[in-house]
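Encoded as structure tokens, the following chain is the form predicted on its own, with no partner shown.
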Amino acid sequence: MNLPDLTVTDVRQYVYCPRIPYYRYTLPLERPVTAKMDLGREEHESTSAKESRRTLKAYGIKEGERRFGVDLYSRHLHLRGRIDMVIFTRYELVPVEYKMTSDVGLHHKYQLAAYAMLAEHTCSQTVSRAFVYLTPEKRAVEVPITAAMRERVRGVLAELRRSVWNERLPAPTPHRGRCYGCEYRRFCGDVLAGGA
């Protein structure tokens, strides 16, 4: 089996629940689209339009160029992604991801770390921080990008490739509350039956 390049979305979903990207790559079906996904896509488009008219004050940056919907790729990592926004200043690159939530989860932080790694490969410049922009609260939260986060992203990519390559179903998330809104819930019979 030739495994395609993985995506930054795979990294985020793996940290949220390792089974989600596994199902995407191993089940021969169209990914179900939920109403929450449609709402999130609309919110992203609306936020990009508003963001282009704002200053960079929310990020504590005085001057910089904003680029929206930036495609990033690393042949070295076999990883690709499209980030909501990158701020280019004279001194740094700052990835920004919009989220329709009121807090920043661990999966969001590793998504940003993966984007930071892609930006570094694409632009040959180190990224030391990134932001999640919480759209309901209109607030930006800074996320430092550390060496440990980069190492964890590499580990996630390796674990995901192994599970797909060997067709070995990973353990589900221990946070069962996440299962209720999951588009793949019906495939996790062991979770629904109270196992795993």
Second form
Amino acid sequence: MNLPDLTVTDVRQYVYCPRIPYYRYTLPLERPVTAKMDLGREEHESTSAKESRRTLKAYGIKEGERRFGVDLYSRHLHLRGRIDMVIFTRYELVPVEYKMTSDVGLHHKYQLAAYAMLAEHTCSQTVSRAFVYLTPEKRAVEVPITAAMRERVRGVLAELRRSVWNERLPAPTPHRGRCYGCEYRRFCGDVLAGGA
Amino acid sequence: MAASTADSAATSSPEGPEVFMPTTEERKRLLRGVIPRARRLGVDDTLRGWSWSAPPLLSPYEVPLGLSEVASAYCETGRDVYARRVLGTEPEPNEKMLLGGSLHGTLRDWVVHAKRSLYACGVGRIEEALERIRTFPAPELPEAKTLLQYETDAIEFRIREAMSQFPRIGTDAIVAQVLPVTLGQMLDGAFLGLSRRLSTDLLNLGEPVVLDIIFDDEKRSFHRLTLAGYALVLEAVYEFPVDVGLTVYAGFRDGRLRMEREFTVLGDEVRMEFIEARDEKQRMVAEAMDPGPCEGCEAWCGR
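Right, the form predicted on its own is done; let's see the coordinates for the form predicted together with the partner chain.
All chains and molecules follow, beginning with the one already shown.
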């Protein structure tokens, strides 16, 4: 079976709501862009520019080389992604993702795990931790990359491929509050947004 | 999903003091490895049992399944739950289930007997307590005999060890020291949309540990879901964190007991997996969706 390449964004979105990547792959639509997404992109660009002038103190790392906007690909996982920053030290690779939020959600955690796996495949070096840089708080949160997280990412990729391949609509996120700002809200006729 | 290797510490322990009690090496691994790792990794607050009133823990269906119905995947498609809950089929226990049930029952009776003997005699008459413990009626089942012989020898060692280490130990303290287990703790699973009469085993190693003793079965990736489910229910009922679970695999060969204990960090992933299994199975029952039989389905299930 030829496996289509998936992206790290698919992993994050699947954990946020499994229907988002499903719609992206099965509906012949141009993806609508919400105001929130535009704002996020602008913030990302400005953070990258500022980050290049900072030290690595926020990550508790003394010395390392920073590379921005690194493209990663794994033929083994059929997964690709572009990470905001990777810190290369003598001993480790540390992926960093900027987020315009005040806390780290589960979807961010698994996005980082996916980046970590990709970085390992691309750079042939082990990743044991990653960071989310919370831009509003100017704070870096360390996320340990565990075997269970890697397993979860593999599970998400397999489940996503299965649902797209079989055109089987996955269950929606149980967090109905997320449906309000969702660009695909009008496609989920069976979901009553705002309920529990 | 396969069992994770880094987040579970499997150890072989043919000389463990009791079925559920870790050896010195296992205890060290638990205290220096598993528990610190669980604390460092943490658990997302939305996946703590006390967050039961909000998604993702909030049960979307009013189908109070038993915890084992959710966690068990012996029937790969989950048709056993469909057959029982939708078709009203009465399950026919297989040989392994009968053996497991019988050994669990024997072990529970023995623990009560041992605790009762210790309380009745007190530390002042410890030899008499040991004599009493040995008077537990020998079961007919050879596996149960082997198990109890092992337990009786092990507890004698544990008691003598505790008495020599702490000469002024009190009666209640020695019971807590040599038998820090609660078998069959009753729990209301309604917070998580589960049965209101759940029962679990607990081990107190300075930190509450959910205990699952599995007789005569190989390791399976879904066994840890049982631990996660009970941890979630315990957190919902008592509001204290439960971060570690212990699965004991006990088997019998040539009249000897063989054991392997596996500690599991009850992190985000295994909790999510449990909740996803709950939602899927409850939906299957609520909407009467037949998932179809699996390969090697039991006769009653595939009917």
